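Presented below, as structure tokens, is a lone chain in the form predicted on its own.
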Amino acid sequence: MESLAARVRSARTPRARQKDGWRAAVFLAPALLLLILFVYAPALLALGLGFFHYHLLGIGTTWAGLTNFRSALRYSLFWTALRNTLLYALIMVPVTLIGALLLAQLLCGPGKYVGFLRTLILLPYITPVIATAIGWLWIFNPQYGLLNSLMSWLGLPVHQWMQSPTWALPAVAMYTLWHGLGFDMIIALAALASLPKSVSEAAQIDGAGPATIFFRVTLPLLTPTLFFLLVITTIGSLQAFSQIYALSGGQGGPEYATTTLIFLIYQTAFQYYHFSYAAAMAVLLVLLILGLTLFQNWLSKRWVFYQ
């Protein structure tokens, strides 16, 4: 039987539907205008700047072709920044996915303090990056910082952290994990809550243990959510800037240890005022993100299972 909503929709005249369309367009126009002004227009401008030798005042701007792109690819610091960017993503992506999945699994059931623990883990995500990063600078302090004091108490070796070329990037990853893990956990929790209980109950009746149910039933059903988290975590890691700027004091050091591609683009544009050069590097970063996203999408056909 045709539903009441379907009969109402079919009874509406084309003129009424057109009027609804115009009304929707009017309400969406401000958001679309902001999107064009602050996302698409700057992106197109950056793409265009990469092909010019641009002066800040517009004086003597000339066509450069692919010169800026070739110069970026020949710049040794560009490859150092690319290595740091990929290393940072390589640290962040698996640790974030595994950590979010484990926390979601631990906090998905009922419990007296489950709600409080969820809030406690999510709380850092809604705090400002710069403000909390300044607090973490005290934690990472090699002389009187909390982290070295804890490691010393546990009998573990202490480190210079943000003052060490070896440990600076892992320290940034540690802060980022603390700050952003709550968001991924909430997404995983929502996915777990939406899973049909009948499947796991049937597996339990058949004699499957908790580990078997998790790896053979729950995990395959979660693969669409894990794929989503994989993509957004990878993109976020490749675009990380605020925490690197705050923790490194705006220098990207020591010895360029925390200079990622997005940080190098910032320095090139707003410290050295080579806007065209920075735009070319930004385009290369976009191509890197696009290539990795397409590669992940291609791989997802082999391990993501949709219900």
Given for the second form:
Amino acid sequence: MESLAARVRSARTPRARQKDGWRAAVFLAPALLLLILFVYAPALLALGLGFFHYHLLGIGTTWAGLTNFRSALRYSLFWTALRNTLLYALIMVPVTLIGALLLAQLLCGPGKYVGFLRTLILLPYITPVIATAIGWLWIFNPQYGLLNSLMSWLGLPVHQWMQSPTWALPAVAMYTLWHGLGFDMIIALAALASLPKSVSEAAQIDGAGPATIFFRVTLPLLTPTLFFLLVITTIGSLQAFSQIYALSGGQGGPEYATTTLIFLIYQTAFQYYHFSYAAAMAVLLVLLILGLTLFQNWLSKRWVFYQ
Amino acid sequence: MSALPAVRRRGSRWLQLVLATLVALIFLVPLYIALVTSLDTRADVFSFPTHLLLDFDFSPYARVWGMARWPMYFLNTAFITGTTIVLALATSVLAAYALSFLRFGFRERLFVLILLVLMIPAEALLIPNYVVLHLLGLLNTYWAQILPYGVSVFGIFLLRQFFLSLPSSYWDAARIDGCGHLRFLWSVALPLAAPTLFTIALYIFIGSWNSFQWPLIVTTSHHVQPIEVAVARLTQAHSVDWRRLSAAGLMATLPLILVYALVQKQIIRGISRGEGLQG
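Next block, the form predicted in complex with its partner chain, ref. the form predicted on its own:
All chains and molecules follow, beginning with the one already shown.
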């Protein structure tokens, strides 16, 4: 069947085409105006702002050259934040990938009951972060919290969690996994459901055991989905803000242990009002995101299997 | 063929269900803990190991309700979310229609330029968007929280895909009846696109209702702030009273849980199809 759009296009006379030009401009104007104001222009501004000394009041915007970038690179907190950011991503990515696969294996299959359980696991994903982090702060409470109750019941060492420079970042990761793992599970489930049956059945007839089928057949077929999860989890980790704000009481502590780059940028720009300095750091963060994405793309050629 | 074959054998199906139930319950624990804490009698809150049984002392809710202007914050959030949905749907529908049905010179290139927006990391726009709102004199208003989300590029993409799939006989029939583009869009294309519109609206709703970072940055006046910012302020001011804090947190979570109970099927379907990634 000929598509409607193709038909509409071919039915036009030159005069009508002219008319369409105006109509198109009117139809597109609101969207384009908003995109110019809040995406295109700011994107250009983002690149430029770091090269100036800029003040909100507009007085004395002067050329700064590379000064902002140089002082960012000399700022020890910048490197702490970079380390925290990478460490956080390093915790989140493998745990998310493995967790999503395990959950999907466990919660696959037909039936209303399993479907209901899937709904429960996705539930945290739609809850507001600040509101649900409160329950977790109580869970992390060193004296009365559930987590330490559980740890001591199991005979494991208790920790100070959000008050410990070592355990604060893993605690933030724990919250984020609770909040987002259901989403990754649904994506893994969709991938599992779309796998061709014939391949694993053939392997089974050839005498392959369940473990062999999983590692040699299912897993390779899932690599495109794993790659997708890898990319969105990395980007999500680099963006993590609300949960850090909520769990650290808006401080990024203790001892800067949860100050990631995006948190440092927020503090620099909106608590201390060093806009161009923060803008320079934002450019460095974007370069980091770009670099990681390109690296993952390059690496994916070695392990992602496209049918 | 998806799960480990061992797990799928009939006997192990029960084991799978028991394990899955346990895991699902673990995901509910943090919400349950908040509920227990918010309803605890004072004596039970500070006990170790953690108190796990429900009491029914509703006084923290009454007290937290009196501590801030919650109806105002709820209304602010509802207004910001509602306006964002209407605005973003309107701009995206019009743009998608032009990009699928209308003929003009640089259409395909313009579509690519619009899709490029999806590649720009949100972090890059944080500071310049603030500067733009400052220059427009819109800081500390509702509009500062609405306009930057006033067009959904992913929505344009989905709607354009849908419009291009409509059979041409619809347009022919509409043409013969003397239908113009606007009439056709309003009375034929939009009703057919209702499921797509609903999906887009759903993700804008979740994103907007739960947004925190942006309102935190662009607002200082309580009168225009959404509920998440108000709850965060409470966290910092009263970090000691866990019962009230938990009550406030649950109050802010409840509307989302209600909406989820109604539309969880659509949300799961949207994520499965990869539609749920952009707000």
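Being a predicted model, the structure only gives us computed values, none of them experimental. Definition used throughout: the rigid core is the maximal C-alpha set that superposes within 1.5 Å between two forms. Residue numbers count along the first chain shown, from 1.
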**OP:** Quick one: spot the hinge among A72, L222, L285, L49 for the rigid-body turn between these two forms.
**Re:** L49
**OP:** Would you kindly give the rotation angle of the smaller rigid part between these two forms, in degrees?
**Re:** 15
Subject >> Cα shift between these two forms at A43, which is computed once both forms share a superposed rigid core (Å) >> reply: 2.9
